[in-house]
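A single chain, nothing else alongside it, follows as structure tokens in the form predicted on its own.
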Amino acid sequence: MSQQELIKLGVLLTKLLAALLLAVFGRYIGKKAKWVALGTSILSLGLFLAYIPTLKAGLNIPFEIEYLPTLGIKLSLNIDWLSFPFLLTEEFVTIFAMVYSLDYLKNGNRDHFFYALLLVFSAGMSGTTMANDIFLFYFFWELMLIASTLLLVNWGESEKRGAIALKYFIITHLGSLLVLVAFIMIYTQSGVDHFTSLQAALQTIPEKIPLIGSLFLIGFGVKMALVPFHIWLPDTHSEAPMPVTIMLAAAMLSMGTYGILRFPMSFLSMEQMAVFSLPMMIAGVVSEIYGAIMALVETDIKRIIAYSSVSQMGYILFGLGTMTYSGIVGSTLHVIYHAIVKALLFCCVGWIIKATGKRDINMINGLGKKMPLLSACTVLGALAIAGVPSLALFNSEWLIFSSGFQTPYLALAILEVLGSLLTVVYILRFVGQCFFTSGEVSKVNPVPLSIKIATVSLSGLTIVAGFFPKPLFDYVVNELPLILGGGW
């Protein structure tokens, strides 16, 4: 087995084997379970980063094994420039979620299962981005749903966690089934499940392209929590324990974007995707504005940031819908930057909740004087999500906004830009009420060091990503030859 194959397997197997170890022997490992989980996540990231020179050298070779040859099913793993930004995002988010969780749980007798499921959740996302055939893709796609649902059921923050988990599972699984139907339609035409074969097979049934493309876009749109498929997100994000919320908002939502890029936008040419351009742009603007309005009227601080995700996914879909160089690059960069900033904002919200014991924005005020470090981190996150220059999201928003004016739909482009003003309004309301209104919170509880470390680290990453966008930009543009026929 080559070094390339070992690295690809290692990214997945380190997490899955560690999860199995924690599940079986966790009660003997005890408090060290969290360090095993964190160490495993760092090792997985290290293996992934070690693969970058292979990508740069153009020596990438998929790992493949025969599974069911008579059915044309061959299991295949690969890391290419299209999967690169999404795998990078997921690996980093997992580490920050693990750091946040170090002192989050109360040392219960089931903590090892929590960390095991976090690793399985992360492995599901890694496997989804590395899968090179529909069998593995769908397996890992469902694995991340099952793991996140179990985390929600067992460690949700209220008595409603069972009902909320069921709602989350049913709605997102319905989206998965739409994707599965599209897979089956193409598979029956080709007789094999490898991505490259599916692409060729789809071109032999041009009359079914509108239906298959629609199934993909709606199915992956559910995972992105785009309006009107967003109804699972606010309850799920507000109910989940904060480390899980961070992974849901900062990593799992990006899987929907990856699905759109990997399938309809990779399988179809620019001309074939053109029919979907306007609907995608409209849906993007609607999600952006609706999510921002709901964040503006919401009073639960965790749900405010959750609705913000609905809005930010609208930016991404709009950019993809323009089908321009700047729109696609900007949307992919937005996935990474959104992950950083959204993880930061949820860390700040978790810090607030731990310190005050409150989630109602009307009951939280005066934190600016008592908690200057938290105040600085939250203001930084707020400025970033508002698109202030020199911070992470400005670079991707600039590309997305400019892409709209490269299309014939100038009215939508203008709405997209004007809609971003709502982001400024809801995030200023959040920061102003919690930190700069008169009065003080009656009591501020001590906050675990791990929460502070994760928050401050993400603050630094937000600044670095904003001031030095070139490395990520140079990596992301390598995905362009892999989509829409490579006609750039």
Second form
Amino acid sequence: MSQQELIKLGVLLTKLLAALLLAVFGRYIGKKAKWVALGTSILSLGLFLAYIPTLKAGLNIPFEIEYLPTLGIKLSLNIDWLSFPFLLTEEFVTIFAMVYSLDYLKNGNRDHFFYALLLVFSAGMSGTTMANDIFLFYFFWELMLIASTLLLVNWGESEKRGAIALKYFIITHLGSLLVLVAFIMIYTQSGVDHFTSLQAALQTIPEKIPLIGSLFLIGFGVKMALVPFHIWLPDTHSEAPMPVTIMLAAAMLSMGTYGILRFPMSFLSMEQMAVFSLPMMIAGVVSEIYGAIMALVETDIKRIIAYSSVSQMGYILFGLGTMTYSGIVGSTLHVIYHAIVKALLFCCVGWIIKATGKRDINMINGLGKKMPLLSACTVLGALAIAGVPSLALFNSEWLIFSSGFQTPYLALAILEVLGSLLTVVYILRFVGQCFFTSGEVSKVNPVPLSIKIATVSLSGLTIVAGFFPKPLFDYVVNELPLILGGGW
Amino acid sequence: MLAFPQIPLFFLGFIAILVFLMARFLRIRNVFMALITALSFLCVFVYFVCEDQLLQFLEIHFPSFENTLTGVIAPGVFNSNDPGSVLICMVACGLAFLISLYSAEYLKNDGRQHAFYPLLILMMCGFMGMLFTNNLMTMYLFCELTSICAYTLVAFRRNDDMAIEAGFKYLMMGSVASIVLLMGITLIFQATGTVNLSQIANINDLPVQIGLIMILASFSLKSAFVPLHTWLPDAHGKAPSGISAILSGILLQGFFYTMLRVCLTLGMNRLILSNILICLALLNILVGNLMGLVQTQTKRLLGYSTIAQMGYIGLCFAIGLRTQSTLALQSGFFLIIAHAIAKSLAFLVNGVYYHYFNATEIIDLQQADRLTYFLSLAFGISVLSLAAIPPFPGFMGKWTFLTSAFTQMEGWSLVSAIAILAGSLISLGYYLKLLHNLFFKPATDRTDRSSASQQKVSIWMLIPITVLVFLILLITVKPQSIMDGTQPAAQFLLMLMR
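Return one more block: the form predicted in complex with its partner chain, after the form predicted on its own shown previously.
What follows is the entire complex, opening with the chain shown before.
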């Protein structure tokens, strides 16, 4: 087995193996479980980073195992430039979620299950991005869903967690089933489940392309929480424990984007995708504005940030829908930046909740004086999500906005830019109400160091990513030859 | 393929009497009875696997052996070229072997074990005879043997009123089915003058058609197709765990396969048969899954899950008949095997919890993972496989079916594909409930298991469970081996259709 294959397997198997060990032997190591989980996710990130030279040299070969020849199923793992940005996001977010969770859980009885499931969740996401055949893709896609549901059911914050988890599971599973149907429709045509042969097979059934394309877009749109498939998101994000919320909002939402980029947008050519361009842009604008308005009227601070995700996913879909160079690069960059900023904002929200014990925005007043560090971080995150220049999200928003004007649909492009004004409104309401009102919060509880570390380091990342976009940009641009027939 | 199916039948019959006599007069202990039974099932299993070598050996050393056998013992009654029956019998034998081992501990505290093992052996004997026979009358007799043993075994714990009721209900419904079966056979005999399947001609006569429908109705009761399924949840809920496992794991599917084989051999129109099966199967998926959602007892829940799974299996075969696709039929056999292993594993682990905690309700599963953690992992794996979560065998079977259904792109195939997807989605509601209770619920007063970690689970229970877990993992890693095994069976069914 070559070094390359070892690394690829390692990124996945370290997490799965550690999860298995934690689940079985976790009760014997007690509180050390969290350090095992954190160490594993760092090791996994390290392995992934060690793969970049191979990727740069263009030497990556899929790792394959024969599985079920009768049905042409061959398990295959690969990291290419298209999976790179998503894998990077996911690995980093996992580490931040782990750091955040270090002092989060209170009763230590079943903690090792929490960390095991968090690792499985993370492995599901890395597997989804690394899979190179639909069988494995679907397997990891479901693994991700099951792990997150179990986390939600068991560590949810209120009594309604069972019902919310069920709603989450059923709606997103419906999306997965649509994707599965699309997969199988192409797969029966090719007889082999490898991505490249599927792409060739899809071109032999041009009459089914509209159907398959819509199944993919709707299926992945559910995972992306686009309006009107977003209904699972606000409940789920506000119910989940904070580390899981960070994983869900920052990493799992981007899996829907990955699915759209990986399947319809790389299987089909520019002409074939042109049909979907307008619907995608409209859906993007609708999600953006709807999410922002809902964020404006919510009073629960966790739900405000959750609706902000719906809005941000709208930007991403709009960018993808323009089918232009800057739109696609901008959307991919937006995924990464959004992950950083959204993780930061949820960390801040978690900090506020931990410190004040309240979630209603009208009850939280004047934290600015008492907690300067928190207010600095939150303001930074708020400015970033509002698209202030030189902070992370500005670069990608710029690209997405400019892509809109390269399409014939000027009205939509203008609506998109104006819609971003709503983002400023809801995020300033949030910051202003929490930190800069005159009232006083009676009591502020001490907050664990791990939460502070996670928040501050994410703020640092927001600034660094905003000031130095070039390295990331250079990496992300490499995905373009894989998309829409590669004719850029 | 099996040249002499009668050998294992006679062997099992002999062993049944032997075990009964030994238990009665030598008063041997439960463990010994279990071991003898298990050993005899193992012998039969080995006979299935390497009959060729055995016959070669006999031919060299006893040249007259083959003539004696064909001439003397039941000539022309048994069908020797049906790979599907062999496949199902091998699964049944394997399960019976594991369940006899399991019963060594499980029945330790019950009385009347001298009745249990002979009944189990006779049930398997009847089951195999029914699958292998080529003669309608023999089939009826063997079918009765199987059913009567099954009724008795369901009511084995006779100091439990509910068990008696379940057994009695099964007996009443099953007897009606048997009478209908007998009437059907009589009609066919009257019209054609023979009961030998290979000799029956003129099947377009009205009496033969009516007879076929009666056979179909009778077997659809025995394989628990809605609306004739009502006996099943009771029977599975109250039978000893091993018996529930074997009833739900392979017996139903065996009845179903026999029905398919008889109907096809007699030349029933495959489209009519497939239409009937699709209707029944869709009802099964609907009723099984919806009723599964509201159950409170683990074993009844597993019973309803069996009804739903019978629906999936029925759909696979129905679509296979309709489109003449080998892949769909293969997926049916694959699902039978996957379901047999996963469902019996679930029943056996639940039986362990019953044995040690007296756990019958779903909420009794709470904190049960205090007892040997391996058991709850095994239960988890089996439930995930039943719920068709990739990459476990249950998912592979459905994937195969979906592949064949979407290849055909024909109305009913698509409907059934959607039914299977929707059914799996609904079924997650109850499967996840089981897992949630087992792994994640905190202890209540009712389920305080703090002393459980000191209890040692008996080795007789752990061995079969380990074997089944190992089998599931083996199929997960190498599904191709099972897929290869099902191919001759699927091709045999295709051949019957022509």
